[in-house]
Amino acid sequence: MLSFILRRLAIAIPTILLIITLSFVLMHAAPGGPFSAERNLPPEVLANIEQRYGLDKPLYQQIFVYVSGIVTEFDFGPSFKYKNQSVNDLIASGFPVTLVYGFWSFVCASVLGISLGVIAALKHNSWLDYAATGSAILGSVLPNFVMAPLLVLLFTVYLNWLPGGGWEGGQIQFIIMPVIALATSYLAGITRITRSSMLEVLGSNFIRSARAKGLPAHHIILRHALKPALLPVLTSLGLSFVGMITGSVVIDQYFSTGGIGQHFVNAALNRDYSVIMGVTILVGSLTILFNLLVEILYAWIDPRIRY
């Protein structure tokens, strides 16, 4: 198992470097720049600003300096638009917010999605099957940019139960609606994958053999069927977890949570190179990390995979 993990880590390092290089090149290839939108900016002033931030150097030197700062000091550089703030400061202020509501969204989506998928598979073609899949489909046809304003309209405007926005240190009343809006976006996919995988496993020969031996139904489901059925579900959960904890622009916009998603959109609109790179590296690194964890879980569930 250790050699399996080391091989995956050896692949992850050049992958992150490739992400940084491609993102840097594509970002600078687009026309304009972080200071080109300023009106009546004299060429001398623009040249001094670009020299101040190192934008006057050749692209390969900029990439080398940027990667060196990350490796040696874990420094993503200063923000070009937020004065007296670095990218590390913006990530440190926004990422914990998205981590909180993203984590609880993942817990709700995975627990409900797997439970509904298992129930739908066990009660195949019954009213429970139709109810479980129907509720999951309802969540998919109401994405978060539709669900968020509906939740505000219902729980804030009409019922006056929950605040319509803000964060206030992550108090429970400010988390409920962002979690519901974000979790429902992923619930349908998890339910469908779990249902189809569980149906396939329940029709396998070893399940029929376990039933022929007279094993209890709960023992067959929990000990024999559920574990192999979760293999394809883990792939979906790994990518979903990264998507939830790295923030949602819609959630940050509608609920004013101050998460990292809003910083990323503002950086893209303002051509704030350093913030774009910092968030891109964060998302890419987390994606690689959780893909590694999923592969380790694969190898733990099915030892044949590690070979």
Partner chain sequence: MLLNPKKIQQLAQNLASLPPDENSSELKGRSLWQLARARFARNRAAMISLIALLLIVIFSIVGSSLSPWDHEQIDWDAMADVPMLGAPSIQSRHYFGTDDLGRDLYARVIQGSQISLMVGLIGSLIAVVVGTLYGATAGYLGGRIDALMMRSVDILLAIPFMFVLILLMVMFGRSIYMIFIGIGLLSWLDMSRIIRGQTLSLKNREFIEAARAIGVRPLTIITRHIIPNVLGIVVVYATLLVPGMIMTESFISFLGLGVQEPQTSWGALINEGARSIQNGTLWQLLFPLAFFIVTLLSFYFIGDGLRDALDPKDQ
Given for the second form:
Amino acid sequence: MLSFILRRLAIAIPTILLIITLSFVLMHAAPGGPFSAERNLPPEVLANIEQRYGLDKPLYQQIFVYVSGIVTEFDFGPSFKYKNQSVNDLIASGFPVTLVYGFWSFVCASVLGISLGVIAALKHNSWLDYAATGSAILGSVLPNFVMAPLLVLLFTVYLNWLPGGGWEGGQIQFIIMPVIALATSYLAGITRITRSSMLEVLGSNFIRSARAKGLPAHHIILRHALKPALLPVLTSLGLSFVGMITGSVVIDQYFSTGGIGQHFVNAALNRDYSVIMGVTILVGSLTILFNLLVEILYAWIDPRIRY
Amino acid sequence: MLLNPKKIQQLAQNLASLPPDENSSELKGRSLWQLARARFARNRAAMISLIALLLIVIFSIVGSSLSPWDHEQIDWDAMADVPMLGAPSIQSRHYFGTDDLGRDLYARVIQGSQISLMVGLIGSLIAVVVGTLYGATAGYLGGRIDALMMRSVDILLAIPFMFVLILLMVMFGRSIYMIFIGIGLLSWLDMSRIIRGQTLSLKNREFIEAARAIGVRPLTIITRHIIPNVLGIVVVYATLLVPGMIMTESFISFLGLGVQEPQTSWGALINEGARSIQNGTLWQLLFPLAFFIVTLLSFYFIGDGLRDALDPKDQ
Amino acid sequence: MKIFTSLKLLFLASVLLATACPSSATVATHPSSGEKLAAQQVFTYRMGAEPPSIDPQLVEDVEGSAVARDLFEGLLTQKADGSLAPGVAERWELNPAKTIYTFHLRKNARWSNGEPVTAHDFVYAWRRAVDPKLASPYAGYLELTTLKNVSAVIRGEMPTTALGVSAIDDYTLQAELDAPLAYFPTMLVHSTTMPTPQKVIEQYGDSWSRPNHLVGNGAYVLTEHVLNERMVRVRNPLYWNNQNTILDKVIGLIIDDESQAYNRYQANELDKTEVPTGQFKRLQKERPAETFSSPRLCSYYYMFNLDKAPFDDQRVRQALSYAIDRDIITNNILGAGQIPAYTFTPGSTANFSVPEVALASMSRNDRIKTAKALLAEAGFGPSRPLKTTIFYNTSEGHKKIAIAISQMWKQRLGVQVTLQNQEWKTFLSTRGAGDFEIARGAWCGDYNEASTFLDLMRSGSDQNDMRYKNARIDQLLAEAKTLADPNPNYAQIEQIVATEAPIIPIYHYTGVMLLKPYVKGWPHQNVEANWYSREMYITEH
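Please supply the coordinates for the form predicted together with its partner chain, as a counterpart to the form predicted on its own shown previously.
In what comes next, the whole complex appears, and the chain from above leads the way.
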């Protein structure tokens, strides 16, 4: 197992380099640059700006300078759009925010989703099944950008219970709505995958024989059924986890949380090259890391899986 | 090892159940499908959903003949006071009201249904076919090939996808087919991860090992033994992807690649409608959202019904 | 941990309030109007986006300018009606050749670290603005002032010290222009020309504009800045006119979505926000005392690519312009008091009166009849319909206008229009490269004078994406710079533009906002929306 982990970490480096190169080429190939605006800049001003940000150099040199900045100083460069901020600043100020609401969303969505899924599977095709799946689905059918305003109308405008947005260091009242909005959008997925996978396991022979042996139901579920049933859930949770802790553009913008979720779309729309690269590398590394974690857990869940 | 007794137990049970399973899929394939169909028909939620979905499809095809308005014509009178004159009414023959510009929402929802249903169906089809084959192949072959295939997925998941879409537009210009390419490029990635995980666990099962031992070719093992066993999760996951794809379409169109005005889609209509929550024109949100929700619920329940029906162990 | 930090914040807040109270307690009523003042002089407003910078020389957006106006003070400022008021400069003189301005600075102006504000600070700031090393996107603004050697400095051909600005002594600043420019003082309100503290900038580098580093000479100091969330500024006790400042604290909350901002306004979390698109009429009925619409120095227009046939034909361009009902767009789509535009420069521009153009006074039927005739003359009709594409960047508002216009052209002239939206940067690149026939455009004045608009019509202007060339206009513009009253020239240019129709003016913007009735001192008449927190106050409520 240790050699597997080491091997995977070793592959991660060229993978990330490839991600960097591909992203660099893609974003520079896209039309428009960080400094194009309604007001076209005079050519001499544009030339100065491009020189300052090194955009006048050939692409391979830019990539080289960029990568060596990361390797030597862990410096991801200055933001092209936010003139007095570096990418490190932007991530340092935004990532803790999304990490907090993303983590809680993950906890809520996975605990609730797995429980509902297990209940639905155990009471397969009964009203309880429909109620459990139905309630999980209901939370998810509303797109984020409809859910968020409805929450604000309810909790802020009518009930006056919660502030309509902001973060203020992450006090609980500012976290609730982002968590509800984000968690519900993942809930249906987790519930339904759990349900389906649980049904499959419950129908398998070893569970049937365990039942036949008269083992108590909760014992069967917890000791025998749940673990193998979690395998596909885990894959999907691993993907969701990265998605959640890196936030959501709708939530960051709607609730003014200041998280990094908004940078994924906005930096690309602004052609803020260095920020695009920063968040891309962040997501890339997190994806690789959590995939690895998921695979280690695979082996724990199903010892027959070997790498 | 502590796990050993259980493993042996499992082994015994699986071996015991192996022959009939194998036979049913190899020899009596037809009857399995028939059985599945019968099981599906008994599932009330799934059947109701299927009917609902069919109704929406039929509506999206023939519904436009019931309205005098088309999806792009502006009703200049209604436009002058949308909250009053643009409200749903039989009299003005704007059955679903109008949008902010006085265009008939009924006609626009119908037109949007065609696009969004197509996006949902084709997108999930690509996800199912490509994702399943890719994931199963990677998981089954394992080793270097697996590593290479899955690192490629990691890379595709990480690179800023927006630029791929923008470059597609720059190179090929705008067309409705670009949506399918755009969505197709993205939709199978997660699916392939899930299927690979399942395959990893399946490939060490006794029946696969047995097939391998008697020299069945890898491709045959993947298509005959692995894929049928992951079909349940494939169906469930595919239906989960539908709402995401319908919304992704509106993002692709936002970039300028996909649907262009006066054509529309559910994503675009809901986006516009979401602004109307406090605007006194709530119908602009409710009608497209209702279609969207009913379709999603239908997909979900049909997916669950299919899963149950396809599960050979389920009685 | 979290509880602890929130307690700490609470404590801090109460300390701040306690220190803020005495100053407001001493002014229980407004000195001139006599209105009762609220005990808490705090103003919370929506910022539409995180400003790219609040460093005066780098500021490039509206939100950043508003912050810079509070934190720094330039030579001149504006009164509520937009006319010039003394800032750091108490008065100025102009030499007979009208090329050298001498500004006399006030001696009581101080930086927030206690040091005096001197002419050298302005020299430093102006040189910094055009320094190729800083590479400010607004360096071009100083180029418009025609300061001596400015272009050569930007191009790096001359050192920044060659720029036509110098400190005669600590309190006398001299600016030398290449040619007379009547509206030069007007241009000095802009944040690019505000002074900046050399020592602080050299000490902290790029991070000098962070809350604990920033030193300014304005009425407020920056105390908190959380990226994409909030910006807080509190009064600066060292500001020379501090005793006449009433508002203690200004909080800008960054809220991207306008309807969400409206929600939070309703929940009393904001004192000011913008009216969400399309809701003006309704809100005006519901909250008449809080809803405001006032003209802005901005124009919305469609441009033709004159290099592309058939849009090289004046008749085609005119016909398309004639067939658009501006009032339908302003009344039914925008509905917030926007002004139908038949000429490019907004009527609200200082000293500018909108010339009468034929199109503006024609009836709808006449316009459509003329349009049809013009199009037929150009060879288009039912048998050979004109086909074209409108390019616009993706946005709800642009989309609605494009749809309405395409329907007007289709129904009235039989023109077959394809709509093509593109994501903003792609759109800019398409438009800049001339890969369009008709594209959306918008322009806001940099300073309050008609030339900031009409310069777009100059052959070879950086902003002239129409590729429009007219030697007469170039000549009129050049002349106007030195004229005591350039307005006849401007009127003539507008007439030429109306006839040749390189663009279709559509409407002039209004600023629409919701402002709580207890917030006073907002400069509604200021067409550039240059508001200063020090002019505002909160009445008892």
